[in-house]
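Here's a solo chain for you in structure tokens, the form predicted alone.
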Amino acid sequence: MGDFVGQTAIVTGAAQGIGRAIAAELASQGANLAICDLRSEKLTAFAQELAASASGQILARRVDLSRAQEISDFVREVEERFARIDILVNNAGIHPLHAIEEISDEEWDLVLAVNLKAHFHLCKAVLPAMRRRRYGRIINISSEAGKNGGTIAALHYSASKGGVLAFTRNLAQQVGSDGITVNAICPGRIASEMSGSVTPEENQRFIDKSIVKRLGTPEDIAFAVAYLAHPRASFVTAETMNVNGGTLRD
């Protein structure tokens, strides 16, 4: 498949889990990729794997998404390297599992900075070029917890993911006439580092509620991203797609 040949995609939080699967899916369809993460060793190893098999070019950089200047520098480098940005996938997120009494002001601010404010800075950075070209696909990875508060999710994580949904709908209204779509995905429980941080019994409770009776995979989310990022998905915007095995139906 080559649906994204000639296009450039940014994927944040791409060193592992959902972000890694999203990057691999877009690369398999021919996209040039700009990937970033704080885990530089994992990111570099993944970038080398992609470069060995993908037809597009790969740019990998360590970026601290809580720092606006690092985001700005990264986007500028991507534009200089590829001369275009067609797809932005805001995937990176952090999830310290602390009760409200244990959350410091600093931790609250960091979670909101990475999980929500970074979306603002990244979108603000890529939109001028997207508007000039009158084309763009922005996909924000939220969570079931952004809709229902979550079952194991911490307060700041749920608040940030709920904010992503409102952010998505508002931004979509602002840029729709420029040929840019903005959508969100709400994953359910995915077999990843995050689900590995809770007990097997807790994960089993999710499976028992699921219609398909399993945890999701990172590839399940990657396939949904590829749909929303596709040039033919031009009539889908301001939408939130549940990818959760049927645990939350709305």
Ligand SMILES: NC(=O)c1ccc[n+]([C@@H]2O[C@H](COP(=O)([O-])OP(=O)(O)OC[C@H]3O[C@@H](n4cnc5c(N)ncnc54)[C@H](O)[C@@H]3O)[C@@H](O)[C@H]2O)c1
Given for the second form:
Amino acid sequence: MGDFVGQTAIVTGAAQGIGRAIAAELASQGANLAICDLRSEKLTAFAQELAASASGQILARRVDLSRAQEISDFVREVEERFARIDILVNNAGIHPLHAIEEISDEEWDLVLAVNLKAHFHLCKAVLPAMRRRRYGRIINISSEAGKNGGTIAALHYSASKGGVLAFTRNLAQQVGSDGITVNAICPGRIASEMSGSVTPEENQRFIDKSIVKRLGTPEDIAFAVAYLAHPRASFVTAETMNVNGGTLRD
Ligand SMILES: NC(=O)c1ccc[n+]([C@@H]2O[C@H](COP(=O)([O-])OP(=O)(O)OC[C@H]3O[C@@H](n4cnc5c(N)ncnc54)[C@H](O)[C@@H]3O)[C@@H](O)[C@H]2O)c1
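Next, give the form predicted in complex with this ligand, keeping in mind that what was shown is the form predicted alone.
Full assembly next; the chain just shown is listed first.
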């Protein structure tokens, strides 16, 4: 398949887990990729792997998404290198497991900065290029926790993911007439480092509650992203797609 040949996609948090699978999926369909993460060694190794098999070009940069300047420098470099940005996938996220009493102001601010404010900075930075070409696909990775509040003590995480949903709907109505869609995905529990930090019992509870009786895979989310990123998904916007094996049904 080459549905994204000639297009450029930014994927954040692509060194591992869901972001890595999203980047691999878009690259396998011919996209040029601009990937970023805090973990530069892992990201570079992945970029080298991708470059060996993908037909598109790969740009990989260490970016700390809690720093606005690093985001704008990264997006400027992507524009200079590829002259267009078609797809933005806001995927990176953090999920510290702390009860409310244990959450410091600093930790609260960091979770909101990475999980929500970075979306604002990235969208603001890519929108001029998307508007100029009257085309864009923005996909924000939220969470089931953004809808139901979550089942694990991570108040800031759930608040940030709920914020991503409102952010998605509001931005969608601001940019729709410019040919830009903005959608969110709410993954259920996905096998990754993040879900590895909760207890096996907690993950088993998710599996028991699901219809398909398994955790999700990063590839399950990547496939949903590829659909929302597709040029033919032009009538899908302000939507939240559950990819959760049937746990939360709404
Ligand atoms: N795994 C799950 O069960 C699950 C469920 C629902 C939603 N999600 C969401 O999916 C997304 C990806 O999660 P994952 O499971 O792959 O997690 P992960 O922890 O495996 O990967 C997250 C990536 O984001 C990067 N990152 C963290 N802080 C960053 C920063 N300041 N700047 C740049 N990069 C940074 C990390 O280095 C890491 O590579 C997250 O937004 C997460 O909230 C995951």
